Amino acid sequence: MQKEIDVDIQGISLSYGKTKVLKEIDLQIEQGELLTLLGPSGCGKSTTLNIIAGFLEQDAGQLFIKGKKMNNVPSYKRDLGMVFQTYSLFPHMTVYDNLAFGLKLRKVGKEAMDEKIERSLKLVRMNGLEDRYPKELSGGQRQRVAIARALVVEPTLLLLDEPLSNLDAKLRHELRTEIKRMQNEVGVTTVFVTHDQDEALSMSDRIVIMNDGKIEQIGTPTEIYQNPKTEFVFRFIGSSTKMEGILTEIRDASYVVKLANELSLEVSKDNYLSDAAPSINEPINLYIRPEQCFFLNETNQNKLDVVLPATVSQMNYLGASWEVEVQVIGADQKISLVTQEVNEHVKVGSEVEVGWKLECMKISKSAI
C-alpha cells in the first residue's frame, strides 16, 4: 500500500547572486517517515530545510505540504515544528512556559494545554522538570525540551536542523536513539538535517545524499551504504581504500584493470560508479571498504579472490575492533582493514597476507 506524500518538492532552485545553491531539486517525503538530508557543508541541505520551513523562498519550482501549494506562504501558516542546534529556548521562561508559548498562540484552553504539555514532557522523559529554567538544565535536557516544544503543538511536519551537533559523543548517541523512538511513537513526518553519517544511517527511514546543490541518491540506509549509485556517495558514506590502475580490457559483464603492482583484477560492470563509460588505457580507480578486507587464514583462504602480501604499518584499537593499515609489499599501496581477528602474529612490522572478494570492489573513472 502506497503511503501518502506529505511534502512534494518539484524542481526547486535557489541562487545567491551568480552562485546556484539548489539546482532543480525534486523530492517527495512520505507520511510518517523520518527522512534525512545528508551531505557536506555547503551542499544545500539546510537551504532545502529552510525552504520547506518557509524561512527562504525559492527562485523557481513548487513546494506542496499535504497537497497544498506553499509558495509565498509564511512559516507560521505551515503547521511546522522546528528544532535547531542552538535549542532556541526562551531563557526567562520555565520549561512549562516554553512549551505553553505555542499553545497560547493557538488559543488552546488551560486544561487541554496542561494535558498536552504533560504528554509531551513524558514523551521526552522530562516530566517533573516543568518549573525549571533553561539555565538549570544540561545541554541534553535543553534539547529534549526543544523537541517537546516542537511536538506539543502536534505539527504536520517536524523539522530538525543539526539538533545534536552541540552535544558530546555519548549524549549524541543517546539522543539520536530517543529521537527515533519519539518519532516512531508520535508518527509525525520528520525531516532531519545532518552532516554526520552515523546519525543518518542509524535514524533514517530514507536518506537523501546531497552534493553541490543537487541530489546524488535517495534510498534506505542499507541501499545507500551497500549500493551507492555514484562515486561521491560511496566515498562520502563510510571509508575505503583507493587503488589506481589502467583499464586494459572491456568484457561483456566486467572490466579488467591492471594495478601499479602489475596485478590485474576483473571487476563487475554492476559496480561501476561513473556516468560515462570508460575507454581502454584510461586511468581507473578501484575501491574496497575496510570491513570487506581480511587477513588470510585457514577459514577464508579458499574464499578470497585477491590475496596480497603486506606489512603491518599501523594499528589502532577501537574497543570492539581494530583498525589496521598495511603496506602492500612491492607496491606503493596502503590498505585499511577493520577487524576483530588480531592475534600475537599481527603487530606493527609483521608480514601478513590480506585479501577480499572481487564482488566487493567498486570501480570508477579517475578524475585525472
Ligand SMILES: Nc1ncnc2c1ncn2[C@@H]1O[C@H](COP(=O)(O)OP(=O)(O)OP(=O)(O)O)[C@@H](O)[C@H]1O
Given for the second form:
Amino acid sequence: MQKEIDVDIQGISLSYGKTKVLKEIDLQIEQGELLTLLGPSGCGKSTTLNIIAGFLEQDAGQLFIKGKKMNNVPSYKRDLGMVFQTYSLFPHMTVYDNLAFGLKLRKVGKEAMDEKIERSLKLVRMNGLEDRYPKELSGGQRQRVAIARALVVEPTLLLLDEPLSNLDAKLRHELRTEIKRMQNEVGVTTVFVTHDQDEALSMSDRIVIMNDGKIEQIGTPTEIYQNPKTEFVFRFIGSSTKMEGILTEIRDASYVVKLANELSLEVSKDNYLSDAAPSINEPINLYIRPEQCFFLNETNQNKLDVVLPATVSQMNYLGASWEVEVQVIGADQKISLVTQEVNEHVKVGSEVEVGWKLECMKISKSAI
Amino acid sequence: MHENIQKRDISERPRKRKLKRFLSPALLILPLLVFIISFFVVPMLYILYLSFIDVKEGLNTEGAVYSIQNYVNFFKDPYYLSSLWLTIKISIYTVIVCLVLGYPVALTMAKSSVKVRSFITLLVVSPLLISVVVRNFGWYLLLLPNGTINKVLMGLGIIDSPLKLLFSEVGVVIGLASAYLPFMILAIATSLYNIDPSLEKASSILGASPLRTFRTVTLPLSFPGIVAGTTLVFSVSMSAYVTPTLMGGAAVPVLPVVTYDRIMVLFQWTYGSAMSYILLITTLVIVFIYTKIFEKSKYGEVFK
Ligand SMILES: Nc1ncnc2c1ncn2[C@@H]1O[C@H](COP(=O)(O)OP(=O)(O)OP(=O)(O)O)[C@@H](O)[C@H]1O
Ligand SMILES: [Mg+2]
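Follow the form predicted alone with the form predicted together with the ligand, if you could.
Once more the chain from above appears, this time first in line as the rest of the complex follows.
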C-alpha cells in the first residue's frame, strides 16, 4: 500500500550571500514515519528544518505540507510542533501554561485543555509537575515538557532539532528510547535532526544522510549501514580501516586492486562506491569495517578470503567488546577490529593472523 | 577531651578560609567604600540631623531644639505639598515619555545585527557627551514662543498662536525625557538581548502571530529591563534640578528647585534638609511599591 506523503520537498535551494547552503534538495516524508536528517556540522540540517518550519524562505523550489503549498505561509499558520536544542520553554510560565499556550491559540475550552495537557504530560511521564516553572526542572525534564508542549496541539508534523545534544550520555540514551515510544504511540510524522549516528540508527524509520547541502542517500538504518551508496555515507556511518592500492585489472563484474604489499584483491563492482568508473593504474581506496575483521581460528579459517599476518599494537577494552589495532607485518598498514572475545595469546606485541571476507570490502576512487 | 580538640581544629579552619574569602573582595571595594562613606553617608546623616532641628535661619545649632516641626510644617503647607505632587507628576510623565519613545528603539537594537546595534548604541548615548546646560539651551531655542517648533507649527497652519512650551510642565518633561532617554533605552535593550531568540520561534510555531508573540513572550520577558529603566528615570527625574530650573523656571516649582531656594536664598538650612528627606523618602517608597507590584504580579517569575 502506498503511504501518504506528508511533506514534499522539491528542488529546494538556499544561499547565504554567495555560499550555497542547500543545493536542490528533494525529499518526500511519509505519513507517520520518523525521519532523521543526519550529517556533519554545517551540512544544512537545521536549515532544511527551518525551511519546513517556515523560519526561513527558500530561494528556489517548492515545499508542500499535507499537499498544501507552503510558499509565503508564515510559521504560525503551518500547524507544526517543534522541539529546540535549548528546550525553549517560556521561563515566565508554569509547565501547565507552557502547554496551554498553543491550545489557547486554538481556542480549546478549559475542560478539553485540562484533559489534553494531562494526557500529554502523562505521555512524557511528567504529570504532577504542572505548577513548576522551567527553572525548577532538570534538563531532561525540561526537554520532556518541550516535547509535550509540541505534541499537545496535535501538530501535523513534529520537528526536532538536536533535542538531546544538551543532555548527558545516559539521559540522551533514555530519552532517545522515549521519543521513539512516544512517536509510535502518537503516530505523528516526525523529522529529527541529529549529528549523532547512533541516535539516527537506533531511532529512525528512515535516515537522510546530508553532506554539504546535498542529500547523499535516503534509506532505512540497515540499508544505510549495509549498502552505503557513496563513499561519504560509508565513511560517515560507522568506522572503517582504509587501505591504498592501484587498479590493475578490470573484469566483467569486479575490479582487481593491488595493495602496497603486492597482495592483489578482487572486489565486486557492486562494492564500488564512486560515481565515475576507474581506469587502470588509478589509485584506489579500499575499506573494511572493524566488526568485519576477525582473528583467524579453526572455525573461520575457511571462510575468510583475505588473511594477513600482523602484530597487535593497541588494545582498548570497551566493556562489551575489545577494540584491537594490529600492524600488518611487512607493510605500513594498521587495521582496526572489534571483537567480543580475545584469547589469552592476544596481547600488545603478540603476532596474530587477521582476515575478512572480500564481499565485505568497499572500494572507491582515491580523491587525490 | 580528645574529641573536643579535634572538633575545634576542624571548625577553625573553615572559619579562617571564610575570612580570607571575604577579605580580598573587601579590599577591592575599600576605596569605593571610603568614598561613599565620606562623601555620601556622612553628609546625608548630617542633613538628617539638621532636619530635626527647629531654627528659623542659618546653621547655628547652638541651644537648638530637637523636634519634628520642620516635617509638620511641610505637610501643613499646601504650597509644598503641591510642589511635591508636581514633582511626582512630572517624573511620571517623563517616565512614560521615555518608555514610549525608548521601547521601540530598544526593540530595534535587539533585532538588528551586531554592527547596526553598536551604531544605534553610539547614537543613543551621544547626547550624554554634551553638558546638560548646553543641551537645555538647545531645547530652549527650539521651544521659545518664536522658536523653531512654534514657527514650523504656525507655518504649517496647525496652530494659530504660539504654544507655551517653555516655562511650562511640557518644557520640563521634554527636557528631562530627552536627557534620560538613553538610560531607559539601554536598560530595556539589555533585557531584550537576554531573551533566547528560539523562544520567539517556539511561540510562532505554536501558532502565535508576531504581535501575539510580542505581547505574551517578548514584552513580559523584558519587564526586568522596563522596571530597571523606569525606576532609574523616575528617581533621577524626582531629584533633577538643572533642567526644571532652565526649562520651567518659576512656573514649574518642583521640590528640588524649591528646596534649593529655601537653603541658598532664605538660608533655612534645617527646613531645606527636612524637604530633601521628604523627597528622598517619597522616591524610595514609590519605587519600592512599584517594584513590589511587578514582582507580586503573575509575571513575578521573570524577576527571579
Ligand atoms: N545566518 C547565516 N548566515 C550565513 N551563513 C549561515 C547562517 N546560518 C547558517 N549558515 C551556514 O549555513 C550552513 C548550514 O547551516 P545549518 O545550521 O543548517 O547546519 P547544521 O547542519 O544544522 O549544522 P549543526 O550540526 O552544526 O547544527 C553552515 O555552513 C552555516 O555556516
Ligand atoms: Mg543545526
